[in-house]
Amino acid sequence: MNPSVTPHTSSPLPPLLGSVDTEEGIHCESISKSFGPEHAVSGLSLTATPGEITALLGPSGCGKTTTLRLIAGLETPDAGSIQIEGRTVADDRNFVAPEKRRVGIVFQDYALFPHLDVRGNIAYALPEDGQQGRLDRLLGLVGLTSIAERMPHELSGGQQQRVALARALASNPQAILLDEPFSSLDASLREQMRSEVRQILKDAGVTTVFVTHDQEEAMSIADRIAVMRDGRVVQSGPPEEVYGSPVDRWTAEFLGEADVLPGIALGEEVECELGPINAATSFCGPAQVVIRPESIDLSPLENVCTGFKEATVLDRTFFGHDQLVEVELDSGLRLRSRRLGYPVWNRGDRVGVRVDGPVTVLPAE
């Protein structure tokens, strides 16, 4: 495999893409799709903001790819409506064919033409007029100018992905749709490609929706995350919002490590086994206290003061830049703490534990 070529991202793509009217974005209203008795999408509503990257994030079977195919026109909704840049492309009276939706699609396997080189694969999707200038700008955008004559089998996975992305952008689309765009890449290449693909899409200024089941991938790329479950969007917002303020316990635990403690909400604080925690709530009464590992502080037992609970280190997972430490309070309660890679905590160490960060307080189920 050839080494990856870094895209040229010093300036946005000229009017080829920047001239697209992006006042409306993508809007799905109460769309549903069933395959026999299986409800793949059930009354889903979604808005993808113009020029932003929106991730459809959820477990396998939740309806992510079906939603993407409905937006693309590869499936027909049973109910609801879909608008792209203010134009209705699907409702109970109207259905616009995929090729007339001005939507670019990057499939999971990239679907490159094996008999065409890089230049030919991208040129295939270009309009006839002004083809050479547009092609050159696209090659520069994705950083493939120097290898434009290579065939798909001569490219690395990351290079193939960028060819597919350039081809999707070639027709000056109003939206780009990507289905699990990094799933076929080696783990070592995924992080680099996430950054490169995000920069390419932001430079292009095109509204983007991509499907993923990988929480880290969604957090690192998307401007907005729509968390899906059972064919519906259960929460949508910026990554920091859906991670920091999940709407329910399932969403909290799906988005990352979380420990959930019973507690009592008192309006301005919540009482739980770790003591009183400052956390304003809109309700009072039985509650669930959702605590991320990064909000749990550890300290050597000899250094603790008021507010710490005594605990014993059960295990530690070391990641270099940080570590995940599992502790057990003397009461038997187990918690996880994510700290920097130092100091080193060892099994059996006696430590003090306290909350030192935000928590989410939800009504008890």
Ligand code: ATP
The other form holds:
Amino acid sequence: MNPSVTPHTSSPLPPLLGSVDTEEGIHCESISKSFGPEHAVSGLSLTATPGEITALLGPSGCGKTTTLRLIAGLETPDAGSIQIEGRTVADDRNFVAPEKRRVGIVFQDYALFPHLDVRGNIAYALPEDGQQGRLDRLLGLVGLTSIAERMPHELSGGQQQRVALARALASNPQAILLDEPFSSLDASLREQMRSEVRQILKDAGVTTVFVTHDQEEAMSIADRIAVMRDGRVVQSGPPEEVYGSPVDRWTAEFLGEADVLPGIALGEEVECELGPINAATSFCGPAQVVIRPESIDLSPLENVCTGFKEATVLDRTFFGHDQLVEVELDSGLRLRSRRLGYPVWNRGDRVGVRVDGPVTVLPAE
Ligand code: ATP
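Please move on to the form predicted together with this ligand, as the form predicted on its own is already shown.
Full assembly next; the chain just shown is listed first.
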């Protein structure tokens, strides 16, 4: 059987891509899965909203692929339940076989048939013969019409990925699952394919869950990110929310660069070594102030007035569009600033430092 697709076998197919009933999305409720003593997934709950792209993001070994395989029906949960489009596909009494779940899967290596051309690879997954119009629409959707007669070995990595995506969409699935879809592409192609794949999935209007350990990838493609740690989802929300308001220090540091200072939350502001910072807090008392480098402003010392702390530049990395500058306050506290690529700071420069942007205030651990 085609390894990247589970052909539709139940209710009649809607005629067009994206017109499937996507009222319900995917719901995992307290699912667990162990392999011997290894708890791969431990009471995980997750919702993938209809028509949205949800990223399962977490470090290696946190259970992302196992979760995807549980949704696909390639693993059986030890506990918990999974619903796809309102239908329970796994709980303590039911288990719907993978080929009956109406999900399309794109594996890391795309798993194309080497002896079939592009058209043949996609046509294989069409649930009925004589769907030339549908095949042409799929080829158009993924931008492969002009090379439909090429064999897989004549395709670039990005083109192979688009064939795999079209093949997964061919069975008109209720959901698409992608496992590290960009990992075998080189860096420049990866960036291009991110926006292409996002566009294809949004045009198809299909509920999507994709697995990645790459924060930037998750933030640039997903409508919603579920951050995973130790077999659980620790935070879930739109990219801006999980990046801007992480639930704890681990999540803050996993999602991007962050410096964490001790402070005292006072309700409307937080007091820390950088002075009082405006930040509404839901608690008062000992706190951790999480500061992203883009919220740290540096100025030449001669230009600064009140509100700045004096510091010395330790290091600078120039990225063209911006620069990351590490500074040390006279107290020894080190901070990073990520701002525009000018002015050019040099090691040893004396600078004024202030907070200029949002910070996150968490209870002290
Ligand atoms: P990665 O990003 O490295 O692919 P992941 O987050 O996808 O990791 P999983 O592949 O889901 O993590 O694995 C979670 C844990 O379960 C790991 O410790 C892994 O070694 C273990 N595991 C996964 N599948 C099996 C299996 N079939 N047999 C035994 N252990 C397994």
